[in-house]
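Okay, so here's just one chain, in structure tokens, the form predicted alone.
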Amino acid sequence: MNPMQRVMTAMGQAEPDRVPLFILATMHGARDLGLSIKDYYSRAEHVVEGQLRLREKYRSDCLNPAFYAAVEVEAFGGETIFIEDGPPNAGAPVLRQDADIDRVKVPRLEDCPGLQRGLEAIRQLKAQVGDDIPILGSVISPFSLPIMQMGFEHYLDFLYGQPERFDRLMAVNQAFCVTWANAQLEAGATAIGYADPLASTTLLPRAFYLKTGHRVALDTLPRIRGSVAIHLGSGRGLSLADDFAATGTVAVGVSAQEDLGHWKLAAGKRFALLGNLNGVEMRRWSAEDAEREVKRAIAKAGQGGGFILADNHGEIPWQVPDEVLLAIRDAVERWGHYPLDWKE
């Protein structure tokens, strides 16, 4: 099977030739090209070359040309802070006062160079790999984007105290999210990752999420013209399994803090699972650690398909060395082939 066939079979709740592997490395492409992270993201061609090199090295079953998360805040007039050894971060909040929400408008994709570079990277990758390898697009959910637009503490206070302004901000963010997601699909992305860390029960009670972020997700996902996978950015979400199923998501990213076996039972055949190798601990793994963790994940979630092995956050930290990622690759090749007739 080629990567697309392997992934689509697993997503269809059947067993492919082996468990699909997503090495969701983004910044590592800069290292391979000998560029700073800032220079790497300055041109679509750098990201394209970096992703092709990383896929060849790690034999990942996808291409992940996602730029840094703060690129979406750039569209609203924000700045990005680049560092040498980690993901770029959003600068000062663009919505400093609650009244700013009354004036904020839906940005035009054409006016944001960072988003245009992201679309160009997807187009170039699609031209090179066609339909043989999945290309992942990504958006930040309308519900979680204000963490960067407003600052986390300000947004939490706002969430609980200003329902009318909340609805207006969600309408603006939703229009932007849907337009940005559909533009990536039109450029050649196979599916969209819907990053919604604030939905996690690590951060909000389920009852409050159901009144806010879940309502937004129910309205947003059907407007995206392609497959969408919800990712909680390492946060817990097992108690939300039924709620996620109601959105139509095709997959959910699983935290390293939760048991894949419990998630397998909760998901059933309604959606696939993505996860849940611990990206933070991965920095210190030996080859033996990597093999043990790969076997654990496959044993808990691999039977019957519906599982893609990946890290638990959706982005491999810069500090994770090649030796660990290569050991993960080799362990999947050793233990991930179907039928999974071995025992731990």
The other form holds:
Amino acid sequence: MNPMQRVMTAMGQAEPDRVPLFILATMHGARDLGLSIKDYYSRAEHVVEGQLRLREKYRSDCLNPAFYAAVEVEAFGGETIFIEDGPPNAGAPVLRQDADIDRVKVPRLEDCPGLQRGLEAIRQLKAQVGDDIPILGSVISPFSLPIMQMGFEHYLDFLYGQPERFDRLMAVNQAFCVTWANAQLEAGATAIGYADPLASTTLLPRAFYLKTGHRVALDTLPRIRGSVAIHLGSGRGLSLADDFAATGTVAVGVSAQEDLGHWKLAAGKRFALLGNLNGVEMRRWSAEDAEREVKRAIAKAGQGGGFILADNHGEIPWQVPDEVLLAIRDAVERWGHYPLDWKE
Amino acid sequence: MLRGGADVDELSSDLRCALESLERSQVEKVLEAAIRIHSPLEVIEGLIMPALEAVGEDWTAGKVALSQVYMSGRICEDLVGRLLPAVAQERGSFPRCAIAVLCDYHLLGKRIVLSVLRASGFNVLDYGRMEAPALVARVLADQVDILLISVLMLPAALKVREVRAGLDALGSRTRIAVGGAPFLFDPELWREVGADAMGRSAADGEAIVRRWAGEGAP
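Now show me the form predicted together with the partner chain, since the one above was the form predicted alone.
Okay, now the whole complex, with that chain kicking things off.
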């Protein structure tokens, strides 16, 4: 099977030749090209070359040309702060006061060079790999984007204190999110990762999420003209499994703080699971640690398909060395082939 | 601790319920009732701190969400500032304590810890966001005894090493307590970067400060 066949079979709740592996490395491409992270993201060609090199090295079953989360805030007039050894951060909030929310407009994709570079990277990768390898697109959910637009503290005060303005902000963010997601699909992305960390029960109580972010997700996902996978960025979400199923998501990213076996039961065959290797601990894993963790995850969630092995955050930290990622790849080759007859 | 029996239990239970549901007016009523019969320090140590510690334990156990920890801390901080303004003086001498976000742009964790500490009647210097060299210089200039560092990103967590090395090189005996997501996902990380303690919740941070204060300034 090629990676596309492998992933699609797993997503269809059947067993492919082996468990698909998503090594969601982004910044590692810069290291491979000998560029700073800032320089790397300054040209679509860098990301294309970086992703192709990483795919060759790690034999990941996808390409992940995501730039950085803050690029979406650039579209709203925000700045990005680059650091040498980690993901770029959003700068000062762009929505500082109530009047900013009343005035904010849906940005046009063509006005944001960062988003255009993202689309160009997807187009170039699609031209190179065709339908053999899935290309992941990504958006920040309308509900979670204000963490960067407003700052987390201000957003929580807003969420609890100003429900009347919430709908206005969500309408703007949703229009942007849907346009951005569909543009990526048109450029050649196979599916869209819908990053919604604020949906996680680590950050919000379920009852509050159901009144807010879940309502937004229910309305947003059907407007995206392709497959969408919800990711909670390391946060917990097991008690939301039924709520996520109702959105039509095709997969959910699982936290390292939760049990993949519990998720497997909760998901049934309604959506696939992605996860849940601990990206922070991974930094200091030995080859034996990597093998143990890969076996654990596959044993918990691999049976019957519906599972893609990946890290739990959706992005491998810069500090994780190649040796660990190669050990993960080797462990999947050793233990990921179906049928999983080694599993008790 | 608060003196009394049933009334204290009732006040504690009422405060827990009000904080869980984030009902600010109800929290205020409970505290006003407590102030009528207890000293400000008794109210803080016997009522507010245990309630916030319980919220922290529930957070650690995954029973409540971070937004609830944040909002309950903010409510208590506001009310303590308004209803019990003189508690810092009542506490008497206390090690100098400061809090900072290190090399990171995510400020919520620091805000939560600060709220809990202030709601517990502690004076804490708020350094905001700082890079490692500037933080070392500031800590030395202010003669800080206890430094709390909050981070969200792994690269920032690793920078605690630089703070530790900078302080050690200049002979400082400042104790460092760290908190934030990387330390929750890798329980060995805080030792690796040279911290003296790690808090899994804001209430943990408050307990660490109180414990070190009880041991005396370093």
